[in-house]
Each structure stands twice: as C-alpha cells, then as structure tokens.
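Shown next as structure tokens: one chain only, the form predicted alone.
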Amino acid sequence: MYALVTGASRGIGKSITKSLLKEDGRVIGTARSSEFPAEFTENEDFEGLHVDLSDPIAVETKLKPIFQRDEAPKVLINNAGIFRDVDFEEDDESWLQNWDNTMQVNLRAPALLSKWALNRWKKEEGGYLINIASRAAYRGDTQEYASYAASKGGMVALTKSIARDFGKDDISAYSIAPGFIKTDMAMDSIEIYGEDYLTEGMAFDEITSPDEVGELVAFLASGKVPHMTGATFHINGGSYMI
C-alpha cells in the first residue's frame, strides 16, 4: 500500500506510520515542525514533508502536488489535529480565532486533501480514506473544547458523505474515533489529573496505546473490508459505547 499520513512524527500518526511500514507499505508523512524518528528517515519507503496545516497556502503548494505525481498514494489518513481550549467567557475575537484555527487544521485541510485524493482515485482504481476523528464527535467535550468536538463531528459527517457517493468508484471511507490515547498530547492531562482519573469509567485500568490505532488503520488500509465504508470504529477503552 502507498499512503499519505498527516501528523506522522509522533503520537497516533507515528504509530500508524510504523504499522504501515511494518506491512511493507510506503508512506509519505507530514509534520508541522517536529523531526521524524530516525526509524522513519532511515527507511527508504518513507518520505517526510514539513507542512503547517494551519496555512492554507502551504497546504496547497506542498500537498496538492502529491496527488498530481505519476504515482499517487492510494490511502489517505487524515490524522493531524489540534486540541486547544477557549472558554465561552473569552472575548468574541479570541473565541472565534480559536474556532477558525481549529476548523482549518482539523476539518478544512483534511477536506481538501480528501477532495484531491478522491478526484485522483476516481480516474484510477479506487482508494481508501481513513479519518481520525474522536470520541468527542459523539459525546461532545467540555465547553472550552467545543471547537475541537465540532471539528471532529464535521469530520465524521464528511466521511459518511464521501462513503455514500464514492463506493461505485471503488473508494471506501472510514472514521476512527479514539478516546484518551497515551500520546504526548494526552500527557498534560495525565500529569494534571492522573491516569486513574482519566481511566475512570473505562473497561480497563490503563489508557489506550496508540499502537492499537495503528494496527486498526493498517487493517482498514489493507482493503479487506471495503463494504464497511462509512463506518466509525470506536476505540476508547469502553468509556463510551455506541
């Protein structure tokens, strides 16, 4: 498989990339500014690109050409995202700035990438779109993270809309909705609240490993379950069952 993974340098994206490379896949990975692990850069099947998804011009100039190459990725994993708080009591300008930034990174950029991929795949032999959403898309989040929850809800709706219309083009689209995953992004919450607090209500006494998400993505990208298109896969330790 040949895949594009956004946010590949750490966290869930790093685990996804490791799983795909382990399955003899080829991966183009993106990162905003962090360095890619040596195990990726030393692998001839990996290509790393630094691009800031909050910059629409950078997204178009650096990522659109990927789908204009002689050979383009057949799998797109929209994983990169931001999780930034803003209280409803903040001034309107600051509050809307948070919403605009969150929607640009978490929804607008993935939507554009999906559009470019779909238009290429329609001309060829199909492809697989995998969007990393969140448990928050279904249960919501606390008010200061409403923009995050809304962006992830939009991602799920986008995925379902694509699944409805593009199956006839041999294109399948899936969402994955993780709960708390043991990544750098979650470490701040772990340090503040403790792992016991974050696992309260889960079926397990440990936070989910990002490797589980990586293995799930590799399975979906293998093309073994195309008729599960439109489905959301919930991986949250049993903390929210739907």
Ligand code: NAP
Second form
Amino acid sequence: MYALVTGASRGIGKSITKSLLKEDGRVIGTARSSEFPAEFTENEDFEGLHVDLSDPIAVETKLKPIFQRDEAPKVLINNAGIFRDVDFEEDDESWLQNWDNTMQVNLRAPALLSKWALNRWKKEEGGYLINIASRAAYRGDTQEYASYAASKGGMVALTKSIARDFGKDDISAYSIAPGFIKTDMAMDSIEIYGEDYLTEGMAFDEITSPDEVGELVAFLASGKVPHMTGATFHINGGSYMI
Ligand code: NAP
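Please give the corresponding structure for the form predicted in complex with the ligand, as opposed to the form predicted alone shown earlier.
Shown next: the complete complex, the earlier chain at its head.
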C-alpha cells in the first residue's frame, strides 16, 4: 500500500509509519519541523516532507501536489494534531486564536487533504481514509481543551459524511478515537498528574502504547474491512466502552 501519514516524526504517527513499512507499504510522512527517525530516512520506501499545517499556503503548495503526481497515495492517514489549552476566562482574542489555530491544524487541513485525496481516488480504484480523532469527540474534555474536543468531534462527523457518500467510489473512511496514548502529547498530563491518575478507571494499569494504534491503522489500510466504513474505533484501555 502507498500511504500519506501526517505527523510521522513522533508518537502515534511514527508507530503508524513503522507498521505500514513493516507491511511492505510505501509511506510519505510529514512533520512540522522535527527530524524523521533514522529508521525511516534510511528506508527507500519512505519519503519525508516538512510542512506546517497551521499555514494554509504551505498546506496548498506542499501537500496538494502529492495528489497530482503520476502515482498518488491510496491511503491517507490524518494523524498530526495539536492539544493546546486556553481558559474560558481568557480574553476573547486569545481564546479565539486558540480556536482558530486548533481548527486549522486538527480539522481544516485534514479536511482539505481528504478532499484532494477523494477527488483523485474517485477517478481511480478508490482508497482508504483514516482519521485520528480522540475520545474527546465522544466524552468531551475539560473546559480549557474545548477547542480540541470540538475539532475532533468535527473530524468524526467529516469522516462519517465521507463514508456515507463515497462508498460507491470504493472509498472507505474510518475514525480512530484514542484515549491516553504514551506519546509526547500525553507527557504533559503524565507530568502533572502522574500515570497512576491517568489509568484510574482504565482496565489496565498502564496507558496505551502508540504501537497498538499503528497496528490498527495497518489493518484498516490493508483493505480487509471496507464495509466497516464510517466506524469509529475506540482504543482507550477500556476507560469507556461503546
Ligand atoms: P505528538 O506526539 O505531539 O506528535 C504530533 C505529530 O504531529 C508530530 O509529528 C508533529 O510534528 C506533528 N504536528 C504537530 N503540529 C503540527 C503542525 N502544525 N503542522 C504539521 N505537523 C504537526 O502527538 P500524538 O500523541 O502522536 O498524537 C497524534 C494524533 O493522535 C493527534 O491528532 C492527537 O490529537 C491524537 N490523539 C492523541 C492522544 C494521546 O494521548 N497521545 C489521544 C487522543 C488522540 P513535529 O514533530 O515536527 O512537531
């Protein structure tokens, strides 16, 4: 399989990329500014690209051409995301700045990438869209992460809308809703509250490895379950079950 993975330098995106390369996939991986791991750059099936998703012009100039190449990826994994807090008591301008930035990175850029991918896949033999949402889409988050929860809720609704309308073009779309996953993004919470606090209410006494998400994505990208289209896969250590 040939895939585009955003946020491939670290965390969940790194695990996704590892799993796809292990399955003999080819991957275009993006990051904002970090170097890619040597295990990727030394692999001829990996192509790395730096693009800041908060910059709409960079998104258009660097990512749109990927879906205009002679051969375009058949799998798109919208994984890159930001988790930035802002309190309801902040002034309106700072509060909205957080909302605009979060929406741009977590929803607008992934939506546009999905649009470019779908319009290409419709003309060919279809494709697979996998959006990394969050449990926050289902259970909300604390007030200071309301923009994050809203962006992920939007992503799930986007995924379902695509799933409803593009199945006849052999396109399937899935959401994954992780709980706490052991990456840099979760480290802040681990540092503040400790891992024990985060595992309270979970079925396990450690938070989830990003490699589990990587394995799930590789399975969905394999094309073995196209009729699961529209589904959300909850991977949260049993912290809630729906
Ligand atoms: P992470 O460890 O913070 O890694 C984020 C990745 O996204 C990095 O590759 C980073 O690139 C890239 N990225 C961040 N901002 C970007 C921007 N403005 N433009 C382009 N790339 C950008 O995050 P993670 O924990 O792996 O999270 C991956 C996804 O899972 C996110 O969508 C997140 O919301 C979701 N998720 C995570 C958890 C969790 O507990 N970790 C739970 C639920 C959902 P650089 O390395 O260059 O910064």
